[in-house]
Each structure stands twice: as C-alpha cells, then as structure tokens.
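Form predicted on its own, single chain, as structure tokens, below.
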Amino acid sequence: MERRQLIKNSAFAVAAFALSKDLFAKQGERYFSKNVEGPNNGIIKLSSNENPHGPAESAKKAMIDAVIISNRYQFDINTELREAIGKLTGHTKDNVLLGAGSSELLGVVTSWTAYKKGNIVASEPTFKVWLPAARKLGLPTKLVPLTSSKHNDLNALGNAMDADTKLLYLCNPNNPTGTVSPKSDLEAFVKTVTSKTILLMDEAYTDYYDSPSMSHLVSSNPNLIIAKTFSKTYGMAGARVGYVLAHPDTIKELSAFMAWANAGPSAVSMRGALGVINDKAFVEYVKAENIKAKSILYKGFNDLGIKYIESFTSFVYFDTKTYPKSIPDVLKANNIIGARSFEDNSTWLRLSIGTVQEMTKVVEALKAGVTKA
C-alpha cells in the first residue's frame, strides 16, 4: 500500500472509530439500569446474555498473576494469544485479529465497508450495536425480515444484495431470536454470497449447542469473515476479548482500520484468555447449566402458555400475548430486569438466561403474577 494511501485509510480510521465508540456506547446505556448500584444491589441482571458463572478460576488466577507485567505493552501476549486461538480453530496466528469484544470489530469491518462505500445487507431484528455508526458513516442498510418462524431467511438475504451491497452480516445463531440455520444450508449460503460481496458472520454464540461454523472455509475464502468471542461461554464479557478469523490478506486490510492492530485487548484480559481458553471443563460446566436453566424457563412457559422459540442461546425469545399482565414491570417489581423488544409494536421480549435460582425465581414471579390482583 502507498504511504499516500495509508496516511488516508489511517486518518479514515481515526475519525471513524471516534465516531463509532460514542455511537457504540450510547447503544450499549440502552441496556442498563440506570438506577442499580454497586455489583449487584439484589438486583437480577438478565438482559445482556452475560454468562452467570463467569469468569472461570483459571482466567481469573490467570488475570491476577498478570496484574503485574501490566506496565508493559502487550505485543508478545496477543502473538500467544492469536497462536493459541489458532490452534484452537483450526488456523494460524495469521488468520486471527483480536479486538475488544467482537462489537470492536464489527466496528472496523462496518469502517472498512464504509471506505469501499456502498450498502450493507442484514437481518431485523438481529444484533445492530453496529448499525447506528454504519449509518453515521454513510452505509445505508438494507434489512430484511426474519421468516415466521423467526429464522434467518437466506435466500430473501441473498435475493437483497445488489451491485452495490459490499458487506452482508449474518448472526448466527441469531441474536435476539435463538435460532440457527442448517449447516448445509449455511455453507451454500456462503458460497453464493462471497462470490460476490463479504460476508459477515457473528457467531458469538455457536458454543453453547456446537452450532455449525463457518470458519473452516476462511483460509481459502478471502471473502470471508468470521466474528467470534471470549464474552459468552468463556465468561469474560466485561474483559474485552473478541477476535475475527478471515484469510490473512483480508486480516491485513482489516488491520489498516486499526491504530495498532490487535492492541484493542489488555496484557490481563489476554493473559485471562488464554488461563480459559483450554478449560474444556469450564466450558462444559457452562453449558450444562444454561440447559438446565433454560429448561426451568420452558416449563414455566409451558405452565403459563407463553409461546417461545427453543434457543441454542444463552437466551430466550418469548412472546408475551398471552400474558395478562406486562411481563417486564412484573419482573422489575421482583427486582428481575432484561425482558426487552427488539421489533416495533410487537410482543415478542427477549430474555438472558442466568443460573438455575436465578430462572426459578423469574417463573416464581411470573407465575404469582398471574395470581395477583
């Protein structure tokens, strides 16, 4: 690339990430009480899709041990990390970039469309904390509607795209909704869409059922990108640990739109990354509970007929029609917060799965709901 060009891709990067991180946070305020203090405050917490076990010993020992070397600057750990990540999936350090939390780098890949210009094709409702600075940045967003059962409709997503489409992103399994498209399908999907834009998908939950990825075929798809996260069944949301698996020309473009690529994670938060990153115990732990739990919630749904959509999430989509009451102010008066909308003027809420007690209590609440005047 010409020193010209570069000084221009890095003065297109600056403005846009200073533009993206305000836009960012002000989606993120949306989700939180406003009105909860200190860790907990008895508050149940279940609107983020947080893991409620973590962080794992094994990323905390490693997170305390490495308090120490945080004075220096952390080029050696995310080579380890990027190498351990790599091992892990299948790839090479070179096909791995490492972000703060996988919505850092939604935000260089909606940066690096932006550059290209053109639009964005996507889902609605999915996971949009990145669409307010698509949209600030110049992408208009073509979004097209779930099918009736609430899955990604494929062929409308592709049917969508244009001549002028440079980017379509797929969450899968799809966030609000739990739902998962079949492997086969999904390779098909992408065959016909990286024959002709990139693609996008976010597969910042595909641990907790094993969901089919995508990210073997990255290496000899150039057209390919593949989102992926410590945040979920690793536990470690609030650490900032996220990474893009891609084929390494298309990681070296994606790292012009970085002021120091793979920068974005701390030496301790890595360090964490790598204590849990083989702790195959853990994991399992992780998602033997959120069966457990989730299971909990389906039978309190079943009990109340409240209509819902198995997940392979650590989440639910339920619709509320049913209900005589308003499911999210009968929470909030048993101090249960997250049951959410994520489509206009309609009753499906979305609700994060915690642990066993946690979900006992929001069907205890629910059901004395029902029974209270």
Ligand SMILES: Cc1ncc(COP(=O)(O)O)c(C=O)c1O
Given for the second form:
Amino acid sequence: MERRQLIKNSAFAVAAFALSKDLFAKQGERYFSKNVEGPNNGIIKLSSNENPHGPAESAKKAMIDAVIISNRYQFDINTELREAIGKLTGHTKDNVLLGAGSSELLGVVTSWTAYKKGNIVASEPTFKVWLPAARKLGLPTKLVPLTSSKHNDLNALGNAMDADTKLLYLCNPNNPTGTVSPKSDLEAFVKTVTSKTILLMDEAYTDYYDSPSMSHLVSSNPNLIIAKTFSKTYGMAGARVGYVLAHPDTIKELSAFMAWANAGPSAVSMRGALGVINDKAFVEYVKAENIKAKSILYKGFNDLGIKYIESFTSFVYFDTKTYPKSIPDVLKANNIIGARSFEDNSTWLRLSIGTVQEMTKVVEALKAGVTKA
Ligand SMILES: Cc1ncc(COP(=O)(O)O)c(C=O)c1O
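Now show the form predicted in complex with the named molecule, given that the preceding structure was the form predicted on its own.
So here's everything in the complex, that chain up top.
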C-alpha cells in the first residue's frame, strides 16, 4: 500500500477510534456520577459485563513485573503475545492482530469497510460500539431484528445482504441477549456469507460456556474474521487487550488500517495477557462463579415472576413488564447500577453478572422493592 493511501487509511481509523472512545466515555460518565469518589466506592457496577474476579494473580504479577520495561517500545512483546495466542487457538502469529481491546479492532474492520464504500449488515439489538464510527464514515448499516426468541436471525441476516454489503457483523453469543446459535447453523452461515463478503464474528463471550467458535475456519477462509478479548473471562477489561484471528492475508489488510505501527495494547497490558493466557485455573474459577451468581439471579427472577432469557454469557436479558416499579430506580436506590436498555420502547433490560454476594444483594433489593412504598 502506498504511503498516501496509508495516511488516508490512518485518518479513517483515527476517526473510528475517537468515536468509539466517545461512546464508552459517555457510558462511563453516566455510571460514575461526580459525587462518587473512586470507581467502586460502595457501588455495585453491573453495566459493562466486566469480570468482578479479575485481574488474575497471574496477570497482576506479570503486569507489576513489566512496569520496569515501560521505557521500551512493545514490539517484541506484541510478537510474543501473538505467538502465544496462535498456540492457544491452533494458529500462528500471522493469524493474529492485537488491539487495545477488541473494540479497537472492531473499529479497524469498520474503517476498512468504509474504505471499500459498502454497507454493513448486523442484528438489532447487538453490540454496536462500531456503529457511531460507521455512521460518521458514511457507511450505511442494515439492522435486522432478532427472532421472537431474541436469537440472531441467521436467515434474515443472509437475506439482508446485497451486492454492496462489504461486512456482516455477527455477535455470538449475542450481546445484550446472551443467546447463541447452534454450531451447525453457524457453520452453514459462515459458508454462505463468506462466499459473498467479509463476516466479522464477535466471540467476546464464547469462553464462558464453551459456545461454538468458528475460529478454526480462519486459516482456510480469508473472508472470515473472529474477534476475541482478554476483557471478559480473563478479567482484564481496563488493561485493553483484544485480538482478531483471520487469514494472514486478511491480517495484513487490517494491519494497514491500524492508526500507526505501535497502536494496540501497552507492554504492561500485553505482559498481563501473557501471564493469564495459560491460567486455566483462573478461567475455570471465573466460569464456575459466574454460573453460581447467575443462578442466584435466575432464582430471584423466578420468585418475582420476572421473565428472562437463559444466558450463555456474563449478563442476563430480562423483561421488566411484570415488575411494579422501575427496576433501574430500585437498584440505584441500593447503590447498584447497570440495568440498561438496548431496544427502543422495550421493557427488556440487560444486567451484568457480578459476584455471588453482589447478585444476592440485587435479588434482595428487587424483593424489598416490591413491598416498599
Ligand atoms: C460483544 C462484545 N464485543 C466486544 C466488546 C469489547 O471488548 P473490549 O474490552 O475487548 O474492547 C464487548 C464489551 O463489552 C462486547 O460485549
């Protein structure tokens, strides 16, 4: 790619990153009001599907040890982490591109799509951190409603593609609904979509329940991109480490849309990721605690007659219709924040799963809220 083209691409990428950043910053403002000192000062935060058990001791130690090398650029560690991710996922470093969280890479794919002047097809509701950037870059988006059971409607998504569709984004398990599509349906979907265009599959939550991943297909399919993150089961959301897996040719194309050569996570964060990447005990602990905490919420919802969707993630989507008060208000009165709406004119909300103690408090607050005047 020529220098002038690279500069143009970088401008695209920078615009996309800036917009994604704005979106997260706005969310942050809402959750931490000015009169609250410090992030967790008595507040139970269940808004952004963060892992309440992280970072792992293995990650913490690795990050502390790495502080001393912060005076050096991070190129070697980037290679080391890509090699480790390649080993973990059955690929090589050439199948891996690292970002400051997978959000950065969703932005990069969006910029690449804008450059190709096409449209994006995606579900509604889904994880749309990339959408404001797509809009500002003049990229039309076709949003396809979920099925009545709030699953991604794979048939309708396929049918929504046209000759100008340059990207189909699929979040599986889907955020905010927590639903997954069966493996055989996904495999057929990958085949159909990638015969026509690029399919970006966001697999941020597959690890929680070993949900079907399509990452094994990337080496043989240049039109498939899989996004993954260290923010969820690995508990490192604030450290900002994410990656995409793709065919080496596709990785090269995407790399050209990174804002600059040393974009992506810091040396310290990557050392943290290297510390935790093989810490199976931590991930198993996180998964087991998530199940325990989630079942407390399910039981509470059952007791209260609140309908919810079985979730394969670290959050639950539920219908507030039968509850007599505003659930966000009831929770807020108990210093619990995070029941968020993702659909216009809908009674459904999403709540992240915290610790067992936190979910016990949520249920107690909701039960007390029914009777309190
Ligand atoms: C589906 C999905 N993809 C990506 C992300 C972003 O993760 P990261 O922290 O790696 O940017 C999130 C964060 O909540 C998410 O829910």
